[in-house]
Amino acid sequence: MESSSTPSEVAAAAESALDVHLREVVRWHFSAETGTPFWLDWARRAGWDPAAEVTRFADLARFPHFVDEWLRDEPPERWVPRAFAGRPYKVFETGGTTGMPKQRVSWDDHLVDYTEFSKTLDDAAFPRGASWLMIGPTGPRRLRLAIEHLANLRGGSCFHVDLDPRWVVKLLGQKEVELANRYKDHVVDQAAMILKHRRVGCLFATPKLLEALGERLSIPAAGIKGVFCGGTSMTHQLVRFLVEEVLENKVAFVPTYGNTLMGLACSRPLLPEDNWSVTYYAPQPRAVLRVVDPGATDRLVDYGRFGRVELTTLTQEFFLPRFLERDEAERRHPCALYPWDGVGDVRPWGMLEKKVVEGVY
């Protein structure tokens, strides 16, 4: 759209582009030639043909909410589209939960997500050619490969600190707080050592690990120009503390909201009127975030009200309709950069009613 387009015209164009993308992805996953075994079997049992009958995003209401147990119980090959048969795939696990992890197969989605994210970064804050340090979940999580791809894409290399979030969650679940803190110190020790002996310009960390690192050293004095920060919940008090105290108002702070099932939701730049409250926007049309009424999930909550976060992922690799995240958020208005709904003040679902173990996030 031209710059003279009105906000309503831009929003309408984004909605139209989403519907076009949706039709392509649904046909892909439900056609006999390219379809995904799990979804082809699901359609036969359901007795209708999504490839022919889903024409706009609203039609996804015909699907039930995606059941996360499917990603635990179904073997990975059930999620491989026929078009990708014979192609070796990566198996990524989600989050830091205990028990059998949710797994998804992938080929290039994590590369595409972070290639698009790279376009939003300021070269002054995340210099081309600079080395990165990642302090976050590694192992079978896609984040490790994604951050390294981001660094390489921008002309740099990436150092990593190994971290197992499932171990942290297990310790906290057993009320072994001292051991969890010792493990956190072990991780931060390694990060501080790398920053002392290697030239690093860009950093990825979760909020808790970023705060812990800031207690150990001056992050701007260590040479960091920009911090890409990802985690489940960042209150406005925490965001202000990280920017003003931990980063000393000298380092760019870019918060994101993402996971293995969605990809990466970018944040709009903070404005004074935001009062340090971050708003995230899904990478439409590849993924869509909605804030729904937990008592009637077919309805969106009003702007400015809290509800449960619902995720739909739409790529050739992965179709995930109407998944109820274990998060709640405030529904936020579209903005000039992202002409679709945003989510703000994201926090674990039920956080105000019960104690939630967040681990390193």
Second form
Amino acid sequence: MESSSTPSEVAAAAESALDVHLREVVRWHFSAETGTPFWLDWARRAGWDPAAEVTRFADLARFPHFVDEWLRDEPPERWVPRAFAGRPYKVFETGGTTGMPKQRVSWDDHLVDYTEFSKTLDDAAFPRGASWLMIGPTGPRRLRLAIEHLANLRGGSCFHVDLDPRWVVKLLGQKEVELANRYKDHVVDQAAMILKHRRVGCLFATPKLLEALGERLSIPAAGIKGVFCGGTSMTHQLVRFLVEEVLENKVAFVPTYGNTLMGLACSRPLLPEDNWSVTYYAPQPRAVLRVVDPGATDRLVDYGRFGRVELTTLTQEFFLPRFLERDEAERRHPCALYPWDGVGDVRPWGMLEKKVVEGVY
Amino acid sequence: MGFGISTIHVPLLRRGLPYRSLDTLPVRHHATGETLAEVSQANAGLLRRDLAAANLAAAAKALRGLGAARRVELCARAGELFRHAALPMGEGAPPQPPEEYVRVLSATSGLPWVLCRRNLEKVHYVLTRMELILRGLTRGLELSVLDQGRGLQGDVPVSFFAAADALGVVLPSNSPGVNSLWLPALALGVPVILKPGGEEPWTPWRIVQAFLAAGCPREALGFYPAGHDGGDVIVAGCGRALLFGDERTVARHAANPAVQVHGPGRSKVLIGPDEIGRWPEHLDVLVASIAENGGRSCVNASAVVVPSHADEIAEALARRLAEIRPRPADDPEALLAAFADRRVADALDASIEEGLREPGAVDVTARLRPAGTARRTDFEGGAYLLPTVVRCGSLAHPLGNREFLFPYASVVEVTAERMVEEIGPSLVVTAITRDREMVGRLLASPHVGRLNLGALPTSHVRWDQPHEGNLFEFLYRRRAIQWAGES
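Having seen the form predicted on its own, please provide the structure of the form predicted together with the partner chain.
Following is the full complex, with the preceding chain placed first.
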């Protein structure tokens, strides 16, 4: 992108790049040679040909909202594009849900997402060659492999402490707060042990675990230079508290918003005028986040207004149109680093109306 | 009555120092909905950090370092300042004189000025009579024994040690008077971590400011408005905690000796068979027991239990209580409080109506209210519940043994022999009787927290008596001690 471009030119360029990418991905998933069985069957029943008829992002409105139960009901092979037939794949599951999990197949997407993310990290805060510690959900989730890949890519290796979010959700659902806290202690004990005996420079943790670790030891004194944090929503106050007190204003703090279905949305670096409000940007064109009017989901809300978060994922490995996340957020303006809409103050959908069990993890 | 001033911001006080949180909640005028203050909210992690053992130990050390005598003086000074001085009131607001405190407390809590003032006097009384109160709590212990760790009580060697470095207090919003319960902690050398009720930051804030102005070590005073998660952190993180709540809260902490829960009081007035013939003479005590402080306290009677004459007593009581009507907040005759949250008033009213659908209960007050006036009524924009007397067939009826946040009582007939057994747990029992057998049964009952013998209203409090558990015994433990050289 040329530096002389105006912001609107930059945004327009991003939009047309997205349309080019979209056409490729839709053609890929809906053509007989490369297409995905699930989507080919869908198109047959729907009676139109997305491969030919989708030319720009607005055309996605012809798809219904993706129903994530499909990822539970349809076996993984139904999501394998014919182009990849015969190539063994990985199966990743979504975070804290109970019952039969939702699954997404992957070959390289989880690595590509983190390769891209790595480019946004500051080498001073996430030094090349430093070891990482990941404290969070491992098991059938992509996060473990993704973070290890990130560490390896940057020349380091990664230690892991597992947290099973499904167990936490179950405990909280049964009001076993005491047990949930003991489980949290068990996780933090292991992390503190690693930090005591191994030299670690970079950390991944969920906000609650980061907070709990900070109650056990001084994170900067343990040698941590940068923290990459994600998993649950964070209020302005919590972000400020983590930066000022848990990280003692000495450790870089990189909040992200992500999940198995999207990948990883990065945050614009915080400025004083943000007043600790984090804005996330989807990894366009591989995924698009929009903030839509919950009453009329084909419409975006105005900038500065809250609406429901809608995710569209567009890769050769996975096509997911117009999925309504269980989150609400404020629609934010594009920025120089990410010339497309951002989502701010992400929080569980319907937070004001009903109580949502969000993991303590 | 305009509040014209720009919105007050009430910060947290972290180890006594102001901290403005990015999470805030409004406190609104009960009738107009106008936001009168934005109150900083503590996140759970912040509280856990501040409640780290080393912080609490430092706070306790600073407070205990003063010695008991100086702490008692400090309470007296703070009491005078609380009662008379203009004290700091958050950011962007001028110091708050007591009249302004009364005005704003009334505006958000719905309590009329006269009741706010009475609570102001109550806090002042407790702070300035601390020595008397401690004498009652400790049964006359020389306070220097706490400083030295050991001494004599009478001629018995004793040794006491603090069971905790902080007392966490999770406060309700219903009446500012409840703050008097935790005040002795500071005199006893135990720092406090206060979580005010969502609608009533004013009183704990003002008490803390009075203590700061009086020269109390800052770190001994924590003020942390927060959500339920913050309350849980306080209960888990302070060595001892007082909290106020409903039946479920009580049950949740029942097994935890470090937590004292103040639940529904279910206070009662009993009239014995010897006095029942003279019941009209006792109507004043019944009315005061039910209606004082707007009926908002756990020491208000919620049942009148008699061996006979229940119908007549219910009728006469209802006539007296039905005279109590909402009045303007600044009316010195005002006795009723508006509800800070009208949904609470609606819910309580619905719950009473539901109870009345069960056979065996009649709202005796219903037909005595002015024509067209329902129990749940609005006055000058405020939501009120009018005093209600329900004649119940038994204490087991859903309305027989219930406590509501307004002047409410059931009138129930129970034989003198069965009375003490049937009343169940009751914070205060006023027993108007000289019947030896009945008094004996009451004295032996494990269910009675405070026993008023004779015609004393349930709300009558003698401060040299422990209230709802003895705070000294809660905060201090006695160890066995013996020393050589003295017998």
